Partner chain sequence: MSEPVLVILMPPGGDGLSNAAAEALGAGSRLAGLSDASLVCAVIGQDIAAATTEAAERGVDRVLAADEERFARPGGDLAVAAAAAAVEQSGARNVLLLGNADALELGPRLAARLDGASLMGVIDFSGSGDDLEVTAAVFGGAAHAAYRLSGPGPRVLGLAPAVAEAPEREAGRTADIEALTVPAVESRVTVEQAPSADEGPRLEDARVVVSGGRGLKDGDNYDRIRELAEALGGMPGASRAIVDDGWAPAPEQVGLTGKIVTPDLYIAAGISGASQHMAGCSNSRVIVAINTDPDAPIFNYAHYGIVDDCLEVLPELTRLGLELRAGR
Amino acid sequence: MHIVICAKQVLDPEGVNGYALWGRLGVDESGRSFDTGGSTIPHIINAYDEQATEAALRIRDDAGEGNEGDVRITAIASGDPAAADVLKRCVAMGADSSVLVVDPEVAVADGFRTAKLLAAAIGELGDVDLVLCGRQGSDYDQGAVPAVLAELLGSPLVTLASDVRIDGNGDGAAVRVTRALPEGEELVSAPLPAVVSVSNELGQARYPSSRGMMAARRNPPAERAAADLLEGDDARVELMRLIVPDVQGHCEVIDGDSPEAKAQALMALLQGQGMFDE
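Could you show the structure of that chain by itself, in the form predicted on its own?
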C-alpha cells in the first residue's frame, strides 16, 4: 500500500497571535502581507497535516511487526524551497520519502492551484492507494485542497477523520474512517484509492525520533518544478486585503494560601461582577 501525505508550511499560529497581542503585527503597504517590523515569525508544519502523518503511521503500525514494509508513505508539499523543512518533519516522524513541488507563485497560490500541483505530483507517483490531508490550513482555514484534490484524482473524499483504518487488501481494500461531527461520531467506508482529510480529534501526533531526524537529514525531498506540472496560473481566489484585529489581553492573578482559598476568592470576584445574577 502506498500512502501520500499532503503537507503545508504555515506561520506559527502562536507566533502570529503573540505578535498581534503585543501590537507588533501589522500589514505592509500592499495590504496583502504581514509586517512585523523586521522580526520573523517562524514557519512550522500545519498541525492538521502533522496529524495526517500520524494517521498514515498508525496504518503502518496496524500492519504488524514484520509487515511494515508493505506500507510505503510519501509526503508531498507545494511551496518555496523553505517548505523542505516541513517534509523533513514528516520523514523524521516516519515517512519513507518526500517530494517538494517548488512553486515561485506560492505567495499568490490558492487552494485550486495548490491542489492541481499536488494532483499532478501524485499522478507521477502512479501507484497511490490513499491520500491523507489535514482538514484545513491553520493560516487561512479554507479547507479547499482536500475536496479539489479528490475531484482532480477522481477519488472519493471522506472528511473530518478522527480515525483511519484499512479493511481488506488487494482490489477489495477499503478505507474505514471515523468522522468527528457536531452530532457525534460517524463511521463510513470508501473504496481505494481515496482522499481523507484528518481532523485534530485524531489525537496527539508522535514526536520524531533521533533516528528519524538523522534519516531526514540524509534523505532530502525530491524536487519538481511547478512549471513542469501546471501551465499558467489558474488561480481562482485572489487575496485582496489582510486585516489585523485589535487584540487585547488581560490577566488577573487570584491569590490565596490554598486551592480552596483561591477558589473562594474567584467565586467572590465573579459574584461581584454579577456573574450569578438572575
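Whichever C-alpha set is largest while still superposing within 1.5 Å between the two forms counts as the rigid core. Bear in mind that the values here come from a model prediction, so they are computed numbers and not experimental data. Numbering follows the first chain given and starts at 1. What changes on going to the form predicted together with the partner chain:
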Contents of the next structure:
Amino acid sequence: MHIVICAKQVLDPEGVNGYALWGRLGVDESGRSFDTGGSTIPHIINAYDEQATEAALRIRDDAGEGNEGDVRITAIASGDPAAADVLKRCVAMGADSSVLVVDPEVAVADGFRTAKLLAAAIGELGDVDLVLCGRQGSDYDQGAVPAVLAELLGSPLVTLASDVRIDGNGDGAAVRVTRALPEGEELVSAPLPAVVSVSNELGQARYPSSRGMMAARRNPPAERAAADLLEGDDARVELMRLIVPDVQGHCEVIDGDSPEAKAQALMALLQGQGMFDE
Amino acid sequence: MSEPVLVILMPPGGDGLSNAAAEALGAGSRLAGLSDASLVCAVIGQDIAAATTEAAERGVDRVLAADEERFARPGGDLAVAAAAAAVEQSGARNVLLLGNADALELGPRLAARLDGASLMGVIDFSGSGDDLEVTAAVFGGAAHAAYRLSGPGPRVLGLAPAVAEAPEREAGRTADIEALTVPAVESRVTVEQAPSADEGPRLEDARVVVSGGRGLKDGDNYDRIRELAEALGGMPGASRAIVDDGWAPAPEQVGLTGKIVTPDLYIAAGISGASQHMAGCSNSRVIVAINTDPDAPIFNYAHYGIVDDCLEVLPELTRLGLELRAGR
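What about the form predicted together with the partner chain, after the form predicted on its own?
Everything in the complex follows now, all chains and molecules, and the chain you saw is the first one.
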C-alpha cells in the first residue's frame, strides 16, 4: 500500500486573521501580497494537509504492529524551496519520504496548475494506491487540488473525509470513508486507486516526536523541477489583487452590576425591538 | 451576443426552487447582462416540473431539463457528467453553481474535465469577456481576492450565499424547454449509508441561533447553549474549535466550512470571532456577543456585547426566555 499526501505551505491564516481584526492588515504595492507594516506572518503547513497526514498514519497504525512496512507514505508539495519545511513536517510526523516540485511561478492561488504538477509527480512515483489531500488550502480556501487531481489521474474522488480506512488488499482493495456533510455523516466506499480529501472533523493531528524530527532532518525531500513536469506556464487562475474589507465596529456594550443584570438588560433591549414577537 | 451564461441547478424533487437557487438565477441574470448574453438554466433531478416552471418564470430564456430517477440525488461522477453535458449542450462559457458542499467537488472537477477553470465562494464579478474579474473571500474571510480565469474550457463559478437577489417571478412566463441528454455513467463511489434523512428544522432557516465556543470551558457546558436556544425557540450552533474538540456535533458548526446562517438574532457565547466563524454568521440581522475578553474580535462584528463569563450570563438569559414564553 503506497499512500501519497499532498501538502501546501500557507501564510498562517490565524496570523492574517489577527492583523485583519486589529486593523493592521494592508496590501503592498504589488497588490498581491499583504503588508503588515514590517512584521512577518509565518508560513506553516496547511492544517487540513496535516490532518491528511494524520489520516495516512492512522491507516498505517491500523495495519498493526510488525506490518507498518506494508504501508508506505510519501508526502509531496509544489512551491518555492522554502516549502521543503512542510514536507519535513510530514516526514517528522511519520511519512517515509517526500518530493518537492520546485515551481518558480509559485502560483499559490492556482490549484489547477498545482494539481497538474502534483499529478505528474505522482505519475512518476508509479504505484500509488491512495492520494490524501486536505479539503482546501486555508489561504485561498478553494479546494481545487483534490478535485482536479482526481480528474487528471482518472481516479474516483471522495471529499470531506472525517475517517479513512482501507478494506481488503490487492485488486479488490477499497477505501471506506466517513464524510462530514452539512446534513450529517455519510459512509461511502471506492475502489483503489482513489483520491480522498480530509476535513477538520478527522480530529487533531499528532505532534512530531523529537526522534521524528531528527529523522526528518536526515531525510530531506527529493527535488523535481516544475519545468520538467509541465510544459509552458499554463496558468488557469490568476490572482489580480487582494482587498482588505473594512470591519466596522459598532458594538453597544450592555452594562450591569452582575452577569444576571446584564442578561436582563439585554433581554429587555431585544424585547423592545420586537425580537421575540410572534 | 456572446456565449450564453449557464446556471446549473440540482433541486430536490417535487418542489419549486430554493431561495439559494432563485438567487443563483439573479446572479446569472446579472452576469448575462454584463456581456449581453442569454441566460440558460440546466435543471437536473427527478420530478422537476415545478422547478423548471419557476426557472422560466424567473427570467430564464432556455431550460435544459434532465428529469430522471438516477438524478434524484446526483453526486460525484454522475453530477460531473450531467453538468458537463449541460455545458456542452448550452454552449456556455460562464457557468454558475450553488455554493454548497457538493459544489466544492463539482466545480473544479467540471472545470478540469472541460479544460477550463473554476472559482468557489464567489461574492462578486465585474467586466465581461476575457476581462471578467471574479471576487472571492480568502483566508477564511479575513480578506477578499480578485481573480481572472483562463483556459480553453468554461469558467465555473461557485456562488457564496446571498450574492444576488432572486429575480421577480412573472407568472405564466415561459421559456424554451429542451431535454438534456446525459450519457450513462457508472459511479465509482458507492454510498453505503446516506446521512439520516433529517426532516427536522434546519439551522440555515432558524430565526434565532445561539452558538458556543471555547469560552464554554468544558464540553458538558454546551448544554447551556442548547437550553438557551430552546428557550428562545431557536437552534444551537458551534464554533469550529469546539466541533474539533468533540463538544458539539459537526452539523451544528457555523462558519466558512460549516453552515452559513442568516437569523434575525445570532448570540455568540464564548466565541472569539475568527474570520472563519464570522464568514458563517456575519449577515445575521442582530449579533450579540458574550465574551470575557473586551478586546475579542467578535465585538468588532457584534451589535450588542456583554463583557462577562458566558457561563454566568447564559442561564439567566435562558430563565428570562422561558419566562417570556410562559407569559404568552
